[in-house]
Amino acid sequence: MNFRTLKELSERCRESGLSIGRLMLQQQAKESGREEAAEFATMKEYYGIMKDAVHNGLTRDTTSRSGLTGLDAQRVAAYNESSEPSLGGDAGRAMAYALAVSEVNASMGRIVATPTAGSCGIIPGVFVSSQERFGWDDDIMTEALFAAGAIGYVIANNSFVSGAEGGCQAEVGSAIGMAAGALAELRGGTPEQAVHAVGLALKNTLGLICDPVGGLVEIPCIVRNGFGAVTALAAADMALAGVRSVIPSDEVVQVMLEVGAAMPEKHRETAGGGLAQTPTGKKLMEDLRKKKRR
C-alpha cells in the first residue's frame, strides 16, 4: 500500500483525485496482482453476505446454541414499527440491522468479518439500513466497503483490531471507525472529513474492556454491535458538519494502542473479568458448565 497512516492516506487521495475507496481498490489490485474488477467482484460478493446476514438475522430464529441469546433484532425490528422509538427510524434501522448480522454470527449462522466476527454486525448494520434509505446500488456499497478496508488496514497495522490484544475498543471500536469514515465518503464528504470522522468515532470508544461472558461472542459483544451500529451514524454526521477530531485520527489510533497494552489481561477476551466476573455472569458460565456435562 502506497499509505500507513490516515494522514498518508487522505494525502494520497488528494494527490490522487481518487476517492478512499476507489484509492483502496487500486492498492489493492497492485499488491495482489490480480485486475481491479477481479477485486471488486469479490468484495460484491462478500457485501451479498452481508445483507444476507441482516435478512437471516431478522426472518430467521437466531437463538445461540448456548441459549443466551437471539432474536432481540427482531424485538428491536418490530418495535420501530410498532411504536415511536426516541432513537428513530433510521437510526433504529441501523442498530437493529448491526444485532440481525451479530446474532446470525452467535447462531453459527454465515457472517463477514469487518474487522472481526465480534464486530460483524456494525458495517453491514451501518451500509445496508443506509443503502435502504438513499437507495445507492451494491455497485456504491461495494467501493464504499473499500474505504472501510482502507481504514481497517491502517488501524490494524498501527494498533489492534482484536480483541484479545486490545480488548473490544479494538473490535467493536475499528469496526465503528471504519463504518463512519466509509460513509462519510458515502455521503460526499472529502477524505479529510471521512478521517475526521474515523478519530471521532474511535474516541468514544478508546478504554473499551472485552469481558464475553462464557468466553462467548454473545453478552456483550452482540449488544455492542447494536450500539456501534448508532455511534458510527453520529460520528459520521459530526464529520460531515465540519466537526473535526482536535486529535488527530492518527494520533487517537495510537493512543488505542496505547490504552490495549496498558489494558489487565482480565479485561481482554479472557472472561476473567467485567460483566463476564459479575454474580450473573459467573451464573450463566456455571450453567453452561453443566449443561455440557450432561
Contents of the next structure:
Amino acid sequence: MNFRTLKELSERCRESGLSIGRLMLQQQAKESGREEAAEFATMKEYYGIMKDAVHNGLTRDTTSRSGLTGLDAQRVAAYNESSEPSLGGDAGRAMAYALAVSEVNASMGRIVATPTAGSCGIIPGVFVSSQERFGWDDDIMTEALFAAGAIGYVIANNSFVSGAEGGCQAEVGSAIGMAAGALAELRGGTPEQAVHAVGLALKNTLGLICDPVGGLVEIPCIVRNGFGAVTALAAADMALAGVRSVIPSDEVVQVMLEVGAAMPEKHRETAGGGLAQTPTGKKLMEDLRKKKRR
Amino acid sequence: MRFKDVFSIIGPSMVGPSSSHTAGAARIGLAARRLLGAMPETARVSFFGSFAATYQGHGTDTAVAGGLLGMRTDDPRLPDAVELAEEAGMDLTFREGKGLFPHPNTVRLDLQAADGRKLSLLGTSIGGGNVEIVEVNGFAVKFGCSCPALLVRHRDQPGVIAGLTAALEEAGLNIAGLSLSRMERQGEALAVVELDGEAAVTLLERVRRLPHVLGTDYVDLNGEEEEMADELSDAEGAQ
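Compare with the form predicted on its own: the form predicted in complex with the partner chain:
Once more the chain from above appears, this time first in line as the rest of the complex follows.
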C-alpha cells in the first residue's frame, strides 16, 4: 500500500485524482498480484453476503444459542413502520439493519467480519439502508467497501481493531469510522471530508470498553452495532456540512492506541469487568454455566 | 504492517458469532483435517482457557467439527456440523482440557483415521480468524495457516534441510518461514516450511524420496476442498 496514514491516503487520492475506494482497489491488486477485476469481484461477493445478512436478520428467528438475544432488529423495524420514530425513518432503518446483521452473527448465521465479527453490523447497516435510499448500484457500494477497507487498514496498522487488544473502541469504534468515511465519499464528499468524518466518529467512541456478558458476542455488542450505524450517519453529515476534526484524524487514531493500551485487562474481552461483572451479568453467566452442565 | 491487505479488514466471510472463537476454531479443525489427510474416525477435542469457558455459546465445538469435515469458515452447514460429523461416522467428543496452555484460545485435537493414522495437534486462535499451530504429534512447531505449509518428518541427520531447500528452489518456491524441532539428537525430527506458493504433488513426491525423509504432510487452507463435499454427500446418500 502506498499510504500508512489517513493524511497520506487523502494526499494519494488528490495526486492521482482517484476516489479512496478506487485507490484502495488499485493498491490491493498491486499487493495481491491479482487483477483489479478479480479483487473487485471478491468484494462484490462480500457485499452480497452483507445484504443477505440484513434480509435474514429481518425475517428469520435470530435467537442466539445462549437464548439471551435475538429478534430486536425485527422489533425496531416494526416500530419504525407502525409509529413515528424519534430518529426518523432512514436512520431508524440503518439501526434496524445493523441490529439485524449482528443478530445473524450471534445466531451463527453468515456475515462478513467488518473489521471483526463483533462489529459486523455497522457497515452493512449504513451501506444497505443508504443504497435503498439513494438508489446506488452494487458496483458503487463495492467501491465504497474498498474505501471503508482503506480507512480500516490505516486504523488497524496504527492502532488496533480487536476488543482483546484495545477494547470496544477498537472494534465498534473502528467500524463506525470506516462507515462514516465511506458514506461521506459516497455522498460526494472529498477525500479530505471523508477523513474528517473518520476523526469525528472515532472521537465519539474513545475509551469504550469491551465487556461482553459471559464473553459472548451478544450483550452489549449487538445494540452497540445499532447505535454505531446511527453515529456513522451523523459523522458523515457533520463532515459533509463542513465540520472538521480539529484534532487531525491520524492523531485521534493515536489516542485510541494510547487509551486501549492503558485499558485494564478486565475491560478487554475477558468478561472480567464492566457489564459482564454486574450482578445481573454474573447471574446470566452462572445460569449459562448451569445450562451447560445439564 | 500487521494487516497486509483490504481483505484482512473487510473479511473473512464467516458463520458467527466470533472471529476468534468460531472462524479461528474452524480453521484449526480444517488444518488438522488436512494434516491427517482424511476424515477422522475418532476425534477427542479438548478446550482450554476462554475456549473451555465459552465454547458452547460461541459454537466453538461445532466450528471445530466443521473444520474436521473440511468446511470453510463461511460454510452454511457449520452450525449443524456436530450432527453432520456423527452422521458421517465420526466418533466426536468434547471436554475441558487439563494443565497448562499457551494462549487463552487453545484447543487440542487427538484424531485417528479409519486406516489407523493418528494426529495430535495443539492450535491457538490469535484473533480475527487468524490461527497458530503450536504442536504436532509432540513436536513443538509454530506456523499460521495464512500460506501453505509443508511438514517434513525426517531423521535428524546432516544435509536433510539442504536437500529440502534445494528441492524448493528448483520448484521456484520461496520460503516464507522455516522451523525445526527434534525429539532427540539423531532421532525423529520435524521441519515446517511455510511457502509463498502452492506445492505441486510432484514436489511432495520428490521431497519424500530425499535421504532420511520419513514422510511429508501438506496444509493449504486456501486450496480447494472437493474431498469434503464428496464424503458428506456419501454420508447423506447412505441414510
